[in-house]
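Below, in structure tokens: the form predicted on its own, a single chain.
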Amino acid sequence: MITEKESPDGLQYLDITNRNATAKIALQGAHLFHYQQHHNAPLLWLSDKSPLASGRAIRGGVPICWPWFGKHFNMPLLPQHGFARTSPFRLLQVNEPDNDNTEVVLQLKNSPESLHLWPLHFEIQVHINIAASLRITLTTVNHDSTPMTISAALHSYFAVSDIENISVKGLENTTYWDALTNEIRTQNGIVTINKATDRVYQNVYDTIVIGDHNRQIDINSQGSGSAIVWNPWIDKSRAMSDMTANSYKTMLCIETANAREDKRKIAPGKSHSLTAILSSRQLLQDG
């Protein structure tokens, strides 16, 4: 079952019921910001503070940075990871094949404002498919004559019990680089969280596993040669007006993307798709 609804401060959004899970995603920005299987916790992390507000990006859930992961290369002034977040996209498609599963289609176009910000003509769609796991497509439609270069991301913010608890498997032996630092690493065994934290790791093909007390949370992709590992730590979640200064205890950010070395140049007529497939399980108890 899909409803239509809207926040008090007029956030548009779309709520999802099905055999399976429940789900919610604004029409601002294609964001996912809620998904949760029944039975068990939110995989996704949704701040107490984030406004769902029209025009306010939201701070959780799977935001869609694109056309540029981060800053602009050469332009630093323009919006923090593209202007898609906060644009209003068309929703094109809702299709429920059964009762387990909604597949919801969102398309974005250039638009004046867009051309302003970045002056290539474009499609961009975003399929989610709600079910037993969550599935995301961003998928970039080249409608210029020339080529455009894109690095993007499914900013994908995971409720976690604790920070200190979890283990992170999937990237060992990856170089990547380290944003708080500028400097290139090569990552030794787990990745375990116990300080502000911001990466970006290079030739990430493998599944990535969030091992977390009792869940485990798997994160594969498609169309993608990067992830990104982010924790703000306790002094930004203090500074941050859409954080608690706890924030960053029950939260870890990796991100399916192609960022850095991994951005993509796409052909006039041509596409890219970007996929991320998310699922958790239920860990026994000892005893």
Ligand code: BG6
Given for the second form:
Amino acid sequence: MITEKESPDGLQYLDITNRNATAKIALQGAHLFHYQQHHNAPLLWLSDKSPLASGRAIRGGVPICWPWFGKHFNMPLLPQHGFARTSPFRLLQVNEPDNDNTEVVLQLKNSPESLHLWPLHFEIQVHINIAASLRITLTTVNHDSTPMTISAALHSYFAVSDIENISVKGLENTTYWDALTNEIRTQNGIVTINKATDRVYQNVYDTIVIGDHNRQIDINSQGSGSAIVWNPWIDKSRAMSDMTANSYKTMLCIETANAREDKRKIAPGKSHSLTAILSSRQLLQDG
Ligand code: BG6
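Here we have the form predicted on its own; I need the corresponding form predicted together with this ligand.
Now the complete complex, all chains and molecules, led by this one.
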């Protein structure tokens, strides 16, 4: 079942329920901000202080960073992570092929405002499949007469029980750029988080697995060769207007990306798709 709703601050979203899960998708930014399998805890983290208002980025869920990830490469005053996440998308299609699956397709095309920020003609489509797992595909189509270079991320905020008790597998021996020290390093063993962490990993092709004390989250990707691991830790969490001092404890961003060396050049008339497939399973607990 799909119901169109509006937040108290006027954000329009789709409220979805099927036999597998519930989900909420804002038309602004094609931003999925809730996904929960029945009988499980929510997969994604959403800040208690997040605005759910038109024109303001949502803090949590899966923001779509496009057409650039992070700061624009030569114009740092342009919006961080691009303009898609605060742009109004058009609902192209909703489909409920059976009781287990719901598919939503949202579209954004160039507009006078986007051409002012980024002078290229484009279309992006975001296909979201709500089922026993969550699948999000971001497709960029170059409608311009010149090649288009994009960087992008499906900026997933995962809900974790306690950041200091999780482990992340699948990034071992890959190199990363540490955004906090501006160094290139190699990942030695599994990732654990006990301080502010902001890294862009390259040549990431394996499943990334978050091990929490009672569940495992699997992150699979297609059309991606990079991943970001981000946790702001205490000071930044406290300083951000849409987080609380303790927000950092229960979230971890692992982003399916085309970032830095993994940016993509799309020829006129061609397209590129970036997909994240997110799933979780409960683990048996001792005792
Ligand atoms: C991450 C970046 O992807 O997003 C971080 O690597 C950034 O550097 C974080 O702080 C949050 O960005 P924003 O723009 O949503 O505050």
